[in-house]
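Just one chain is shown here, as structure tokens, and it is the form predicted on its own.
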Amino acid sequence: MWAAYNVNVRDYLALAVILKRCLSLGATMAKSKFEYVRDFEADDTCLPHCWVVVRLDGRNFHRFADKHNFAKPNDSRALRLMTKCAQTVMEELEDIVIAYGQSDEYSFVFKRRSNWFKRRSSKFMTHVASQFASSYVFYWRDYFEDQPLLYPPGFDGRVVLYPTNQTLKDYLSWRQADCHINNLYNTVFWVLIQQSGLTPVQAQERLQGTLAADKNEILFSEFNINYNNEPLMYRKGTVLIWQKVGEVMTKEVKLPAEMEGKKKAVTRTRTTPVPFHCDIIGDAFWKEHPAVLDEDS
């Protein structure tokens, strides 16, 4: 009996030694000789305590707009689709505190303290771009029911860091000023083509060297168009910030004394990205929404 017991113990100890060697060999084998290639990866960690901004731009979007018969100078369907995609990105990446979009571009601002994916620039850019582009294709039919998607759009991205609240506000102001300049030019350009019958070259020559006041005068005196009455979405772009909204849903409520439940409309509150078409260059927006730049929000 004791001899048998000693044999079993010896076998157990021998098995333990073999198992330990196998595990050690497996760990060694996992690190192959090819792993040195990881040393070529660049360190793209974003500086700490900076606002991380990812800006997407449509790639060759003039051609895309022509192929899909976008209305000129603005197509509300395309702008609303862009905003829907931006909302999807924000809901997926909750570290985004504000987004701003106009035409075929959108800027996404991540929290200063965000440690998302260890603040790797490539992760910020690729995740935002892929989520946005896939959402554009996914939601296309919701906004262009009668227009098939002939080919998927492309978006390029860049990551820029802004160290202070003021530099971030100046960046967003720059994008909104760009929206105004481009939209005013495009509004006059296309009205000259559509209502005056000019060719694109002739319209471009007519506007060459004109200032904003000149363009406004052309619109008003020749076409009775007051530019200030144009939709805010076209003139100001779209701002997305997190807001609490009430959501009405139908829920079945069953009382103890009743055999069957009754359907009842209930309201629940959830936080979601809400679009605004407003001025963000002045101080009014930031005073009204101080939580956007609050690091502890």
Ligand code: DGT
Given for the second form:
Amino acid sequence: MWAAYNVNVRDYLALAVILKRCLSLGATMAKSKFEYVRDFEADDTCLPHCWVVVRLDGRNFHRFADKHNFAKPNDSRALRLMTKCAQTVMEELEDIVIAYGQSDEYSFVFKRRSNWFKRRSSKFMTHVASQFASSYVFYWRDYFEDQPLLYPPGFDGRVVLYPTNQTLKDYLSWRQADCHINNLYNTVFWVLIQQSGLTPVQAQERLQGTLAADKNEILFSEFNINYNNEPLMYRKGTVLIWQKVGEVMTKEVKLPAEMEGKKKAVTRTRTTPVPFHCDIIGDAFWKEHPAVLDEDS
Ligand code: DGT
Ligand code: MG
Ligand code: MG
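Now show me the form predicted in complex with ligand DGT, since the one above was the form predicted on its own.
Every chain and every other molecule in the complex is listed next, the one we just looked at coming first.
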């Protein structure tokens, strides 16, 4: 009986060794057999030393704005929500030095020397887009209290590399010029409809071939609107840069026994993405905030 028992144990151990070898061989085979599919993944590393810009744009926001009763041509709730999402993206992700937004789009600029996710373009783009979209839904109610979100919005994304500070500044200038051109057009277009009772087709015909000066003149002479007095957020869009801000908070602090449980106001500074609605086409902004383009900042 002892002999039989010993044989059984030996057999069992041998079996276990064989089984283990088979399993590890199987695993090795599976790895070597299928591993090659990795080679199908494209290398999407962003060129070193370039500014990496991710631009998001709302998918079919013409419809989204209509369905959610956005004010025309500008809905300040919608624009502020976009900025809240952009601030969240800057806080949650790494290496974003500046962001610029207008209408249903936002551009995010990553540091030239960023090595976040080894500079993989798809990582930059998908993290920005998903963080932004989830924030849009998450914070919706804070901005649209009486307007339920009727369906989930989406955002497309693209990555563009800019090799010099000048090309980056020209990119941002291009987006701000686009904001100005569209906003001037939309302001006159909607005033013609809302105040003069023109149909959209009539308003479009009225504006066909007009220059900026003509549009300013229509606004001023027919509607007594000085375009320069329209809100800066609508005319300039929103720039987000990191700034130190003082924050007053109440905190439980260690105090003498008789004052136990009392709270004390303390001030601390933190760095946070702060919105500006200013010109970024001229030099003044860049002179005032040299750290933005400083490679070592
Ligand atoms: P896409 O980007 O090709 O999927 O299509 P859309 O419809 O998003 O077109 P896009 O991005 O060229 O234009 C933005 C649209 O979003 C435009 O039709 C107006 C709308 N939109 C953006 N902000 C506001 C706003 O504050 N108020 C209103 N009423 N509409 C806005
Ligand atoms: Mg869009
Ligand atoms: Mg757009």
